[in-house]
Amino acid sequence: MSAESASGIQKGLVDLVDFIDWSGVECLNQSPVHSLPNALKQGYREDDGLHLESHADEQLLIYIPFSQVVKLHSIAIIGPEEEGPKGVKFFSNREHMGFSNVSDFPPSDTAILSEDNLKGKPLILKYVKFQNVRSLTIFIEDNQAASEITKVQKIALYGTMMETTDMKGLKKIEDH
């Protein structure tokens, strides 16, 4: 496991849910009834009765774009003991991935989720790989019980916003 487990959320980090570009969020192989917003959107993900569930097999491919560049520090992926995710790969700034080409690209980080992770203990990501993140792709390869259905109750992304210049706020300097 190259993503280290953290004991908690570091001071100065924020939940990046407010910086997700919801118009671009995608999840391949999600159940039509138990879809990604159940695990990712604030309010939904705190409801124990709601969850994300895989459809045809145990794999899920989740694409999360951000509305601004972020530094991603850690991720909490909460799920049930049996059907919760096990092997997970994280890809920074990798768009248009599908199940047919996900193995063609080296992941930015990988993890094997423990029981503690499934109960809420965040994974600390490789710091240098997640500095200027415009999007995150999460590939859930399998689950704890090697069953056909994977369930995710909550996904929380922790980090900070990048200090960027608002180009619209700059004034043009006139030549005199």
Second form
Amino acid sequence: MSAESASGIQKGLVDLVDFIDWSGVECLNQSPVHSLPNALKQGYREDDGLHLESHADEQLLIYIPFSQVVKLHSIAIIGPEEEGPKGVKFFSNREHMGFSNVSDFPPSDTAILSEDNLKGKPLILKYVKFQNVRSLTIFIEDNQAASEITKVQKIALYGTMMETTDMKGLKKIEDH
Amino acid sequence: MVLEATMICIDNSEWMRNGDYSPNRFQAQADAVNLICGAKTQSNPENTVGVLTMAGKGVRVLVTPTSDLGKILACMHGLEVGGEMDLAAGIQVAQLALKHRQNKKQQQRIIVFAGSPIKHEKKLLEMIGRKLKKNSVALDIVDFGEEDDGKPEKLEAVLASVNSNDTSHIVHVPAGPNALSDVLINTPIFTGDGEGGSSFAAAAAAAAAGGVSGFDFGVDPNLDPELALALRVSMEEERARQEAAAKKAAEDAAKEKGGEQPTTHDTAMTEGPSASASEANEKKDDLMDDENALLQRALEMSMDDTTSSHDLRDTDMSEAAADDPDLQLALQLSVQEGTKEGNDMSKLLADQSFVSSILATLPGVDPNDPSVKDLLASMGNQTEKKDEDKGPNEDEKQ
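Form predicted alone already given; the form predicted in complex with the partner chain follows:
Time for the whole complex; same chain goes first.
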């Protein structure tokens, strides 16, 4: 736990779960029973009984929009040893991708997850590519044991906020 | 009210010239397509529907998903029949058309009309089905027309590979007297998984099939609410009167034993509904012939019914009230309840044994007193007279 918190809260990094725009979150090929909130939402993702599972085959396409522009530093993907994800691609600011166009443009970053990653060690991303992120698409290409179903226990995103205008803070200048 | 984008895949191959569906397979299919488009656009105004043909020179998209019903119906004109259906290509093009829909929040659905033999292998079809499931596209299949060896199995296999959570359906429509659209109206393809388009579909059925549909009185409440309401009210009054009459008859038979209240109630109840069911059927036929006259009669009968029941209650009240203030209060309360329930109260008061038992408990009243006996006899006569009226009426109708 301390290792995680140390890596998570360094240089002012925050857990970006609070900035996720839940109304736009989508996941293609997820099992109807084991769905994305199990892996993403606070509380659900800590629960070992709840996980995200793929449906027709082992690939998953997760689309996460944010309510504010963020800078993404690292991602922790936790899953079981056998069915946890292996090849993962990240796309920044691509709306509504489908399985057919994942190979159409280059990903912002790719990663092969190791056992350590699946236990909680976060993946450090190419920070320069994720400076201005409105939405993140995670494409899970295959899993560790090449099994039919991919299981993901938890997905945690770490980063910082950009200094954007807070529209609520805008006030009319009062005449003196 | 699910927000949905639908692509309809039409089979316009040579096999559609066959006349085993009237007037021919293609026309029956076109009618069904028109109905589906209407149902989808009505169930949610933001729904979009598109149409493509699978045979002819090749798969051709006639109209991309749009909510403009006129455009969709217009493109159905002048379609030519010919060639061979390419199911796999048709479904894939439909999937592509849905992928490029304008409103990404819409659920994706493909409706396929498979009327000719399928030349693809089951494996290929299953693969396509899995791809649809992966991209969360639902698939409805209408299996009609040619009954090929292996066609139902192939289609069932596709359905199994697409289906997730019962969002996809298959309907097999054999050739027969019923039109293709009529058969489809009762399926989940129209009713949309148990909500939504059923009201539209039912209205369309009533309009198209000419009134013989699942409605109580052969009248669609949407088309003519006042008539439907009047008929329903008169039907209820009639049924209640029936029950009272039947109860009276049953209870007269058991009067010597001093009939137990609950059993007579039960038998009367069971007799009542069966009598009123036959009544309902007869009423339906009459309505077909002469709605206004029957409505008049029904209203008159219900008017008579309420006035006579009022008389009953009034006589009872004055008789009993004179003797016992407690009973007066009780009767007042029960009559107030009765005005809400209407005929239930009159039924209770019409039950001679009940009334006589009440009167027996009153200190000053002797059930053997001639005036009391006269009163009870008069109540009996009134309900018997109603029975007599009912008798000749039923004979007339038959």
